[in-house]
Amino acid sequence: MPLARTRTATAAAAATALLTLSGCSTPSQVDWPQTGALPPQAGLPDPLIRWNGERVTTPRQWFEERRPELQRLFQHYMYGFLPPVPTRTRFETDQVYTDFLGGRATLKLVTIETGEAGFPKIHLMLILPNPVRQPVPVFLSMNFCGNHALHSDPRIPLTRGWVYTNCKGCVDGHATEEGRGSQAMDWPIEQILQRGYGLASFCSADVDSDRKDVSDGIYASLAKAWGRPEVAAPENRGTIAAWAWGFHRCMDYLVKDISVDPRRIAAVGHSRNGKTALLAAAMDDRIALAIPHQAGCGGSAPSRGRVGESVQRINTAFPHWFNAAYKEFNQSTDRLPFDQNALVALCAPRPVLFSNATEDQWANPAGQFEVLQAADPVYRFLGAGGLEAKSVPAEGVLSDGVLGYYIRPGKHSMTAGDWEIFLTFADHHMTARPVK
């Protein structure tokens, strides 16, 4: 298959480039084998099985040596290298509205800048509950309408780069007016707040636009910067990577907000949001929880699962998310040297919630339920506790071990409901105490 040894090596040559770009290292420096060459496994691999072979045997083993080698895995054969850590990153506190909500929240609008001139700017949006006398608890995520969808209030500005054609309001790829409040339903700010959270978001747009076409983001600004287009390109770019590195530039603001507890962080989302959400808590230690919610293949699913999507179609259908050597895989899932249990495990000892609905199987919450199975030794070997439930549970009925699991009623889609049970598995894990 010269096309698939050809997607392998200039895969291979966009890492090396990064790490190297980015003052990072490949300790030992592997050369990860051709996807023919790997051998098949039926089920989900034991994550504490090195690549030589050889067992996990200490915590510190986990941490210093395998945890490390997993992560270098996904990034090569599935998600494509996260772009560099800046070198230098401003922020830009634009606004501060003490007047949210009639007074009962703070409204906070931040500009982060990721990089030279050039090189995209991220619009954080950041509400805390009023008064705020001790650090607060927050919520991060991303959208992919705008800020300005999550609530209907004017000083939100209207997000500046490409969104869907399904977003309200949208008029040639740009927002509108008509767009305000569009998504507040799903974004239930004044339960977050009363339950003594805040919530941050940003727009998918300001890393690079979800279009497996075009690359206007991050990925542009690093191929022209480093004279090397094939960075940019649509089959090889990794845009849930990119995506996962916007959550860890916000991250850098969020730690140094005096009015955030940098300790009590918690990265969500839906679907592709949800991908995005996991695979950015893998990466970062400092997101404290993980919920990734209905984020099904790619993210919370198996991709040697039999139901739902399959790591071929989302390939076919969204071949900027992952990278070049993903696609390999698609008639021979069972040659990955991991599975999304894996990913998982990279989040140990932090709490994580798989969230579902019955009639989303395209997500496969059965399998998901298997992936926390899977990922619960590597928990126990930690000391951390792991899933609680021995079968999946009934539905409404949350399992809030540190490997938390929940199915509900109904279809794909992110509701106040749904955030009902978010909150109650943070309080449970994050010790999250109202504002009074």
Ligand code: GCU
The other form holds:
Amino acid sequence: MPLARTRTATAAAAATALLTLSGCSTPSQVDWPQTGALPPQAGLPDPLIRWNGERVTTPRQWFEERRPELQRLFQHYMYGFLPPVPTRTRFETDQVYTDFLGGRATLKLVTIETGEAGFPKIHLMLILPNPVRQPVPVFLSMNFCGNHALHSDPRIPLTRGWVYTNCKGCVDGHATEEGRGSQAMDWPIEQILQRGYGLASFCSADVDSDRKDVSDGIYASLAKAWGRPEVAAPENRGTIAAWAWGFHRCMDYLVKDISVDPRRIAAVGHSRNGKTALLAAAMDDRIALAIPHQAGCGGSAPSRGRVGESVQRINTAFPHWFNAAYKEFNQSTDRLPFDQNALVALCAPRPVLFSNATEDQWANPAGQFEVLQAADPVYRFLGAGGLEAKSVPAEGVLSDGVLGYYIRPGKHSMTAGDWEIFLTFADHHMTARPVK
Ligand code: GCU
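Rather than the form predicted alone that you just supplied, could I have the structure of the form predicted together with the named molecule?
So here's everything in the complex, that chain up top.
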């Protein structure tokens, strides 16, 4: 691959600082070409072909060389650099209520401090089925409107940070009592507990608010602490990467909680939160299973897709979700050196379920099936099984391979029926794995 013009020195230095601190430094990353110098590739690129053009021939080569290379490529050309693992993380158990849901569950409220004063504090809510006797598998999810929106119990604190204006009870960008339990329909907690799982959830704004003009989360804190404003510049940051880092900090806590089975933690999210859940799983193999529900463009749909949301459209409406480099592919997605099948492949051999709705064409359900088809060779190569369906399954029928696919009638939403499928998929695939 010929070397072409490289990124600006400052951006590259900031990127290297972030990479080095996150423990995946590479001397070559700053030499990757500008987008215009990348060769066009019409179809979804084969994840098993390395940057140097050679094919991966052994699982060891995949895990030790190609996988880290793809992780760096995704950060360099699309998501921005994941913030580093904090040197000092503190877990504070604020409250434990063993009488939640009339005694059927235990509610734990944990604060995860990710650095000095001023760094994001993640308020993790963990709900476990009673009696808490043995470690249980857990769904870890990021929510839109605050933990208090998931259930009306007044002991769940209102989220303190910024909230979306369309969250019920939002007044001047902040949560009020009116929002309590307002999303309970999307989170069938009793059903999850009855099936033997716990639910952990945190609000995305604890890590970074979803605003195109403001970076007030983890990148802003790092830029300030390091005295390097470029760390929070569009060349380096991306809100989805920040949120994925939030998933990882919650993992830091969950793998240590003795009530949780550390080998059976699934990452779940809807829509933009689903894009995040998939990236989080691709970058952290402590996550045992990923369910990016209706995640669409920038998540589970192909960037090269021609249906629904385009790269140009997502970059225009949500420029802060991705880094500056991704915008350069607006008119030339064929130059991307990867597509979202490679993000799924980064999760291999761990199970991934794509769930969709027929009326949610914005998220390109058919394209999402093609993404799984193009990730399947990596799973097969690793001897992990793959996608069982040969074509998009009938509505309401789960294709239940380790790469799962499901499409139901209806709209862009997360429902109790969707959770029924998540639970069934987890029952079949989230079996105990050795902890790395
Ligand atoms: C918009 C956006 C999608 C995103 C969705 C959501 O529709 O275009 O990419 O998935 O919001 O997060 O709800």
